[in-house]
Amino acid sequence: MTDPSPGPKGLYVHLPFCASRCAYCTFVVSTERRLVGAYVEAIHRELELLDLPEGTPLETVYLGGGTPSLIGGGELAGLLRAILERHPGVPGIEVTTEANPEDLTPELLGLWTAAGINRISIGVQSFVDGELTAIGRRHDAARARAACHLLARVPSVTWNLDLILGIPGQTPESLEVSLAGALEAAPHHISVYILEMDKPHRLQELYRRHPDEFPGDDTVAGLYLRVHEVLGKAGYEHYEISNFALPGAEARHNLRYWDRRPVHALGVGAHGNDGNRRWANLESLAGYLEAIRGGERPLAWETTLSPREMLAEGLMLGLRLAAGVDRGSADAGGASFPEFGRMLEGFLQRDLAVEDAGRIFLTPEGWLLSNELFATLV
């Protein structure tokens, strides 16, 4: 199959291994760390099977998980070297890895930066010990602060800090502790995710049995708006529904998804897109390894989106961004999806969305209700 989109690509590499599964996790992960060596070898083999001509340049590489920081620094460096030998990076390429606070050491950071990693996303989630325990994290607040201090001393690295809203026992007061911790750490970028209770994870069962242990919807909405206020005053731009960045520090790899620019993918459960094509690898680790051993691409599914599906996807992803969508696209969406058009006009009338200079974008209050809007794009 030919590659439909010209120009540099992005590449996502899924490294699924974790020491333990967090209580909120819905990702494709494995605690079978004995398979790390075989898996990294399989990634090397899949690299040769990619539907991507050798020599195609890369603009971004993202090593996600799972916990990439559990992979040996030498193995990760070797994998990245193999990727960039086959698909050279453009000048200024962004190379990101995810990491957990408990894994970071000066030695590991030295290996990573020497290998070309220049962006690190660290899963802090909270600076309150009780909240970290509630979601099954292995680090405490002190370890999170120590890891942040390590990252702050590496000038060649742009780094991101993750926080979660809606944790059992979380209150407006405890959020202030986490926000103060984040601002003291002074990362270049902060991602803030609302815990999704409609996803199958361990906390979902606790929520069903003891909803009173969780902050209510109105409280979580207040927490989200407080984050928007505090981080905005500190100089962070709320450029996407869950993401805040200092000027120039936006996550370029993630922007590729939201802008629907091509991202190819390696590893179990990894998803790729290019033009109107979408595909995903097998989510079974055993099935993935078996396919690679047989010299086959480990595809679970592949599809081509229709023009109507492309329109819906563009509206949903565009309205996640502060830049929003142009009025013409919104009108086309209203013609194809009448309920979307009616609801979007309602958002505008209620100041949940704003129209300016021919573009429509959601306000933070609108982002909180965006799932209701996006559900009409079917």
Given for the second form:
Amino acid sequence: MTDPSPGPKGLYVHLPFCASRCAYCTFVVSTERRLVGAYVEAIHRELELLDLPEGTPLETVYLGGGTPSLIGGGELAGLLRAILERHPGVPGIEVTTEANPEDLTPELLGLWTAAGINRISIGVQSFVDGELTAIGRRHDAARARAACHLLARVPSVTWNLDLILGIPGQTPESLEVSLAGALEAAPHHISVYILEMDKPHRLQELYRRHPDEFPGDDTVAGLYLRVHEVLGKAGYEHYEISNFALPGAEARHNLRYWDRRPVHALGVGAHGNDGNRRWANLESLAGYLEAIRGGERPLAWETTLSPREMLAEGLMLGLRLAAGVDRGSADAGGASFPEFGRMLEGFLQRDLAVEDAGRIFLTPEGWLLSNELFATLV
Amino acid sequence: MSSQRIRNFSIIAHIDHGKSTLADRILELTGAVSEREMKEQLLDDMDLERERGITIKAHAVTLEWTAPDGEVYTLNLIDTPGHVDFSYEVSRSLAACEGAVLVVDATQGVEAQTLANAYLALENDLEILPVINKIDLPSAEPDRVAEQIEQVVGLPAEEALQVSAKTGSGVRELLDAIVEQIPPPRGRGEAPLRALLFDAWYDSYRGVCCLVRVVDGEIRARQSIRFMSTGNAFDVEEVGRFTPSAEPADRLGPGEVGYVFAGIKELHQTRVGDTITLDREPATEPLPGFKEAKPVVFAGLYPVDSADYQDLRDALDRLRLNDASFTFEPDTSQALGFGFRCGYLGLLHMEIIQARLEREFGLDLITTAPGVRYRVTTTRGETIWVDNPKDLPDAGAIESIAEPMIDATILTRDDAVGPILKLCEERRGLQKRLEYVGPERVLIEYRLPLAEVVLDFYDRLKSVSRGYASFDYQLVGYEDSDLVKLDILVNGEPVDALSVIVHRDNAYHRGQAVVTKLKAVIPRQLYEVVIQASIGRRVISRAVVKALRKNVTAKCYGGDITRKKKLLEKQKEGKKRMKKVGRVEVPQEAFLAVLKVEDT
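Please show me the structure of the same protein in the form predicted in complex with its partner chain, now that we have looked at it in the form predicted on its own.
Let's see the whole complex now, leading with the same chain.
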């Protein structure tokens, strides 16, 4: 049943604790910080339960959340040490952690870099105070700028900042403020997400009652294209639907997901994939802790993809990337999913997709409509 | 049996005025059904019917009642369908009676159906016994209601019996009054057989069960009978009475009511209202009043999933076994694919059939806007009948179009009169009567085109009167009218299923309303969608659904991949329920949208 891919793996570690839940958040998150100690302990034990032979090398480690910066610097360093003792990093391993701007201090950064963290992603989201309030963030624009300055002074660290489009009250003008803030901060990498309304969260509730407080789809599409334009001019390559990087600064861990290379996973609600397998851990913190206490893997489900599903996933994820997919896979997709073939032709005719040197990739306008295309693959 | 001791009667009432409860009490008091059985029936009517193989609520029940004179009388209680759509069937059931019990709710008073039913009974020369029901309720106003019966229906009601079907109070007196006041049937035992077929249904074991009222002569097993309208002949296998269980009898004589099984395989071989006579010595004249029940409301019916077409056909065939009055024929729509054009006796009839198809047969259906049958005179002098807008000839080939008209009766509280008149005027109505029939109670009569009523008139009437208005109608023939075909085009392609025939004066408003509604329900898609309403080549309204610009899942990492696939599956499910017009995905609501277009 298992068909692990050869070579080094990625490892995702989910650290679910947050000081409060953001208004747009749909992740597995807990505000019960008294459980942090027990949870970190449980991760240590799950490490031994991983379906990964000891000694398997890691190419990337990603500490995501939640808010990893809420875990004490010492504990985080200890966890990372334990991981790398069991699964040595390849030379040049990428070790990322997520952080909130309000948590960053020179001391914490010192602990982290000493422990081997060399990439930091901070959830700035916006450089406009009103927008930060609207989405329930705890920091303001000044705090965000301060955190960026701090990061810019750590030469061993590559860093990312997140921005969000579609915030209530956001306008083309206010976007310029955030873009200027981001360019001034000059991170290596910028992720630009669009607020999504298909899962329940506090903002979805507001959206249902007052959709007019949100920028409309056309406005958001305009914002997205403006981001593409401005960041492109500043030298950031738009290498994936939501991601921009200076040359060579792409997120290697995340590229593993889009290239469908193995990523194993630790922690509550964490998802892993290896070869034709996908699996997820239990989403309930209590359930997760109990499984670990009982010495069991905390699996919620595991599934094996059929060749047809692998093909579909390959196209869906490949077309998220600026590099796109090769003509051969697109044709194979069209053979298995005729509607996909037809719609891709339509995308090509309308410059939503481009074919160049044997590869097919979506344009920013095409990315904006990508679900129309990807829906033909399920 | 001497016909002197037979009483044939129906109970007629507005809906919810207590007709069935009164019938139940009568069955109980006459000992036809025990109290225990009655309770079981209340619990689960359908199951009991199946289990015992009888129809407790038989459409005709033969009962015995000992009157104060000490004689035992045979009472035949004949059920009538409770809705205006079936007024022909009602009138045939009434034709089988000599009398009718007119039940009026003491808390509600006279309603439109009370009136319509009373008129039908009068047309059939029945003796009418007004009965005021629900007098046990604190809000009962029997005196006021009696006054209404006199004023609105025109029946003397001073002597009206006051009953409570619920408690049984006054029901004995009613049975005595039935014996005393309703005349016995008159008929000639020696004359050739003439029996009125007033109801029929399909029984899967024994074929068609015919309910008959013998007028002249008698009918027995092993006779060969003939239906006078069709000439079809059958051999009688069994005759009998429902008491309410089916009890075979030697014969049914003049004035008697009962059932006939004659090996009839299909319901549409029989016609309600037909006269049954003997094949060997037929009567010369049929009983009066026979008409063929013709559908008056037409609508397209399409499976949402075209793979269900055969299932839909089978379901329609099955339903027709039990309802000969609805018709269907195969129809094709560019947008909706293969389906059927169905004809119904009225709106309720349409709703019943559609609900049964969805509920009993589990079919997902799209219904097109209901319409009526137009009489078109062409420039070449031919007359053609059109019940499907797509069959309407080009305007240049039409000399004139006539549409079916109705006389509508509305009874309402006086505070709703304004909005009701406005509604009727909007629907091209012609006021014929407007009259106070009691304090706060107004009788309104309008002549209206049936087409204006089939769409959503009844819903609107209920809403503008906050549920107080009652409504009934009668078809009164055809009138010429300035009608045009309104087409709806999506990206230049006419959507045949959305075409309607409307009055020229309303075409603009209606076109605009439909276009607006469609714009709201057609989701943005990869291409711009232009929606137009046109008469002939002239576009009278236009709207654009702008091309979709954004449908993207921005964030997509480990667990998001699984979530994203689920989201895409949901999107795809949604699309599956859409119909393609050219390359435009049109949701089903679009086809429903034209059914409920708010008036502008």
